[in-house]
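Next comes just one chain, in structure tokens: the form predicted together with the named molecule.
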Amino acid sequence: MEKEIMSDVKKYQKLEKLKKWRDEVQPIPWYFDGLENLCDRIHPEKQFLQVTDIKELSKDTKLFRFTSAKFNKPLAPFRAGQYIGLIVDINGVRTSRPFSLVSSPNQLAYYELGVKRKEIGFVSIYLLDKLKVGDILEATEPLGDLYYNRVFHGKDLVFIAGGSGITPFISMLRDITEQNLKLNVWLFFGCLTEDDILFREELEDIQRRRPNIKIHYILSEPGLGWDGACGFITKEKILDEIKSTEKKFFYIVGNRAMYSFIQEQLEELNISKSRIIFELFGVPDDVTEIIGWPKDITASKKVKITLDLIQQGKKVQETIEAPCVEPLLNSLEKEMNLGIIINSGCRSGACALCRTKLKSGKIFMLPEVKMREIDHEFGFIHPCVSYPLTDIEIEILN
């Protein structure tokens, strides 16, 4: 037995000596198998992105052109239709905002996204009016479910857009066009006026050399010489061009008013939930005027809300007060002192980068997001489409 083990301790060091001068002639890790690599190229923790390139699409939106900041990480391959989460640090406040990537999927050189500004915002009136080339900001990996799933999406496909809710649709495009894909595509693009339409010139490009796509500008504020459609996208418009509804399936992609008239729109012409994918871009500017939000509670309402953190390996609990009408993510965002870092992609209740655990109290979320049920059942929610509705608990643990 003794002889068995001294065998063993024998071959181990071996085994040892073996590796320290591996690791000095080639250091390579030691699972090294090529899948690893593989998943890091697919999924990066983070990337780094240098702003290229600077174009301006309209009075208030703006194109930015990155390319990998670290010349030996390939930006990450994704789907047309998918986003990025960018994030950036505004005087000291560090926060991030999904933007869809405009650009082809079918080439990596460069990621495009397109920004429009909000008027009362905060992170597009940075990179509007702040971003230059050469700057590099930190951003997810591509995320996000608003891509053609070729197994249950068939082969006819209605994209309907607002404003800035193109951009999406811009890579999905370009896509089906590069790689001549056999699919009818219906586009309803609408937009306040003429100077509005984004991409215009690309869009007029495809529709010309490819009739299985047709592209439907709808305009709510028409100038005089408009003599396209005008109002809202109605179902008499959709049916209008695409006949009939049958075996079609729908995306909607755009601020929260649009896709809320839309989604009655597709509910009269009798379409199941299940042909409809939508992506609605940010949280609502007034949370009161969303159906369940409780009528006790004003927009000047703050509470008090209880952190249990980690802070230089020791557990602390820290007190903050927030007002109610704000997602409880931008409000944890805004005490920089603390120090918290919780992860955000698409800050609309989908990806779930930002778990964090409810310990007590109530808080509202949007009526759109899906929770899974392992979330629910152990107290997770997801602060990024959370607004606290009394004084609470949550415990922040990276």
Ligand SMILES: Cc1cc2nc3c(=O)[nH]c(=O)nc-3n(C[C@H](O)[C@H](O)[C@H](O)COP(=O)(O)OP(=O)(O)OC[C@H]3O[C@@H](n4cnc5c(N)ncnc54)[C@H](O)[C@@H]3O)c2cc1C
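With the form predicted together with the named molecule done, generate the form predicted alone in the same format.
One chain, no partners, no other molecules: that is all that follows.
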């Protein structure tokens, strides 16, 4: 009997020790990289960025440096070539625009974005004229597919940039240089004038230190003192430098007109589409000039948009009027009194953050946009690149 009692006492003492050990375990701190915190670190739902520096790159382009506005929320990591969607509130209109990250992915103390003024733009003008050091903006996580993939892209890379399209390539070149990656790179940088060559000092420094990186400037409106290449980035100029297209992978970043021209040049060089990656197209200045736009619909036509919303827990319907030639998302963002917030990042139909259900009516979607099969099946659209051709009804759940 005494033996059994002692056995029970020992079991009790053992359980007490185990309970004490459990109670002494400290709670997991916020900075511990458990799986949940790691996921939030890599793919944050949103980021808050504070402007710390503004630098003038040219007469119409500025470089903005941002740090995290929250001390316990470090900036999300990214791949060189990716972008973030910068969210701004301009006179009550909440909207976003994508900007390529210029900074190196090998440091996350800050992000840098290069912003060029777009004369008929909305956000770029605000950023260049109004944004100041100390301002805080909301942003998406890093997004986009324009980055080096060592499995599929090989070791011979051709970068083709037009104007401010140089920004993602600066990040990629910094990454390649800092890691001393054994890659051969040819950069073709097309600009209007010599004054428009952004990051020229840095590019020439990289070329001096890294013989595997070759920089070629091509000016379409050269001055009298320019003795470099002139005109456009043609197949002849490309082939003259890279010698052979075999095993080369092409990255193209610029405006819509440049994309059409470069695509034709690469097709004539018999380069497979699987060896070409374009940065996001964005929306055109005049959608009526895009192939496939109905000829009977003019820029002056307006339609009614019926919105199925949830307000204060109840389903309600609202109707607004919008022009056919404006992206649906832009029209919705202007309806400040309805308090509509639709997440967006790329403004090009790629990130799918703004996907919205189309219940009835007809829209025009830009032809280069690739929709997922499941979105087609269940009637979802990307309002950032969708234009209402008739009266439509959409469902907004967020």
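Positions refer to the first chain, counted from 1. Computed from a predicted structure; not experimentally measured. Only the largest set of C-alpha atoms that superpose within 1.5 Å between the two forms is called the rigid core.
Tyr12 shows a C-alpha shift of 2 Å or greater between the two forms [criterion: core-superposed Cα displacement of 2 Å].
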